[in-house]
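Next up is one chain by itself, shown in structure tokens, the form predicted alone.
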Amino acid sequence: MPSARPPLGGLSARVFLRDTWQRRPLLVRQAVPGFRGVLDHRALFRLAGRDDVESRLIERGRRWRVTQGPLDPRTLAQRAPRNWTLLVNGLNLVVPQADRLLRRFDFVPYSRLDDVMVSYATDGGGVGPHVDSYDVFLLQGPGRRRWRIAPPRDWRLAEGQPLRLIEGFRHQTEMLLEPGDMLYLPPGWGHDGVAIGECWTYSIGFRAPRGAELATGFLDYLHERGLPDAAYRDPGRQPAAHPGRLDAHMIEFAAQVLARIRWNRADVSAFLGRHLSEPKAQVVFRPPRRPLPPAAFLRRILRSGLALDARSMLLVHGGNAYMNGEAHALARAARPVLLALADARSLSGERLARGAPLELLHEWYRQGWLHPAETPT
């Protein structure tokens, strides 16, 4: 079940949800008090040398500069003091704290949900005015960091930048996020984020996937289960009076085969469950180095529990689980307790012993796609 206590200031899921989202920005001061953040510069460069880690070093100026990582910690360490920023994505993956961070705001479904992405930046460092397609909440760590925001219109980027970012940018209001102060921003606003002295903000953001990334993809899906086929054949036909032109003949052939592709709602629910799991290109799972075997395994969860690994994603829909883009058919009684665990990301032995799909959760044990409870993720 999602979170009772989201870090809302106070606000319900519910009146949040109704009055607030993707209508208008919210600022909620010790939204998580005291807040400290969940990693210290050293483990926060080390990530940024990762090549499994999606790190960027932006530096401002006049001519802005963006550097991908891998990055080296060392250079990073001794850089000079001021206007410059560095970025790491999907901090969640590697780092429990944060991953448990992002469950904080599990009101809304974790298909929706994508990731923390934590912004170090030294005095004076921002990443430049912008504008974001999906919802975040910025949340700010150590330091402080002064937000000018805009509400949507027709944004003008400039031209000449590696960043996409808003030419001229002129704010509406203003506001200083201090530890533990949280700034939600819907869709469309034009934000622009500058560190006053050291700063951390940590970043929770929400998958908007655009209607032509969907279509790329179900086509993709449709072409896997296999399109109708046909042989193109033009039997007594005459001599082309114009060669040059479109034939009539391969226009109407094109349109009969084009006609035969066939879906329901239900394809469409299997593409999103395996297109919304997939895990993101740098993910890397690591299986275990001597997995027990099924029995073993069983005897050990029935003790224990499990925990899907951070990296994972399991939705389930109907009577089938995706885990990591796969499609899995689950016999009946096992589908309360896949849901279950897809909430929970974790479950106890009593539970899993009520119905749980042994076989396809030691499968997915011996992937590195989940860990006994006493298993560090």
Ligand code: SIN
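Computed from a predicted model, the values in this text were never measured in an experiment. Positions refer to the first chain, counted from 1. For the two forms, the rigid core is made up of the largest set of C-alpha atoms that agree within 1.5 Å on superposition. Compared with the form predicted in complex with this ligand:
- Put the two forms on the same core and the Cα of Pro239 is off by 2 Å or more between the two forms.
- Once both forms are overlaid on the rigid core, the distance between the two CA positions of Pro96 between the two forms is under 2 angstroms.
- The two forms, fitted on the rigid core, differ between the two forms by 2 Å or more at the CA of Ala230.
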Second form
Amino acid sequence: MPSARPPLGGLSARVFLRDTWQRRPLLVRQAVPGFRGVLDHRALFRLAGRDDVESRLIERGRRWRVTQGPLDPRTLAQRAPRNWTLLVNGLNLVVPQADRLLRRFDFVPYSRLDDVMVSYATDGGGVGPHVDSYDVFLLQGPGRRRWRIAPPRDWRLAEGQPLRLIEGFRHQTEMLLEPGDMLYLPPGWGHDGVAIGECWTYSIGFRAPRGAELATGFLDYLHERGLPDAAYRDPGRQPAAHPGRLDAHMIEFAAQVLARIRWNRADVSAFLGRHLSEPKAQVVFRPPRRPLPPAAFLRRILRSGLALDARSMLLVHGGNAYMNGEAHALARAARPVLLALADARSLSGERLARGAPLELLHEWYRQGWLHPAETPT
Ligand code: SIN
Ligand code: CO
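The form predicted in complex with this ligand, contrasted with the form predicted alone above:
Now the full complex is given, and it begins with the chain already shown.
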């Protein structure tokens, strides 16, 4: 079940999706009243210093500067307080409160949710006027940011900059966001956010696979699944008049073999489940150092319940569960319980007692993909 109250300022998810999503921007004043963000400078700078966390420092100037992380936390703390911003992606993977924030947007399926990015900016900091190809909710944390936005058009990009900046950006609307306010932007809208004083912004980003990405992945999937094979034979061949010409008989053979490649919707969903649940490149799971054996694991989760690791992606379709890029066929009794786990990302002990595939859950636990809950759920 999705969260009861999406942070849309009283708008229901149904009405938002019908009238606004992918259609027009929306400013929601006090979407998250009293929002103070989910971390402070020290914690942020520490994250920027980690090599399993994606970070970037962006400095505004006549020529902008981009420095990819990891970045030294002490150097960050000593920087002059103007015209720079630090971006950290995938905050939800490492900060539980950011994961909870992301899950408040579960009126959109998880396979469409990307991550929470935080930007901490000093006065005048920002990433410059640009356009994104995905939807985004820009939730204002502490501080204020002035956003200028303009409808989609054929933007011209500035040359000679290390960022994709819009050349000569002219905005249509301007707004000042205060803590707890949120701006939704559909893909293609030009936007430029400038920090007024010290400022934190949390971007809830989405993903949508491109056709070419799916096609490439699907061809790999077909390869792994097994492709039709046949040996080429050409008995009774005539002497070649033009040995340099691509052989028509060979073309015919290739066409026949390729025409035997078949797939159906079950292949498409099997591929998509694996593809969309694949962890991002920088994700590292931490398996338990001394894992409980199956019987003790079972006693523990029946008592406390369990929760998916924040880095895990579990998707369920029909009789299959797709977990972190792997497919598992489920017994009929296990399907509702795994769907409940995929939706809520945690399960109570009581729910686990009814049909949970314990061997599979134990295996996932051993990989660090889920954990017994800390407190009884
Ligand atoms: C920012 O928060 O500074 C940038 C977010 C965005 O423009 O998408
Ligand atoms: Co943007």
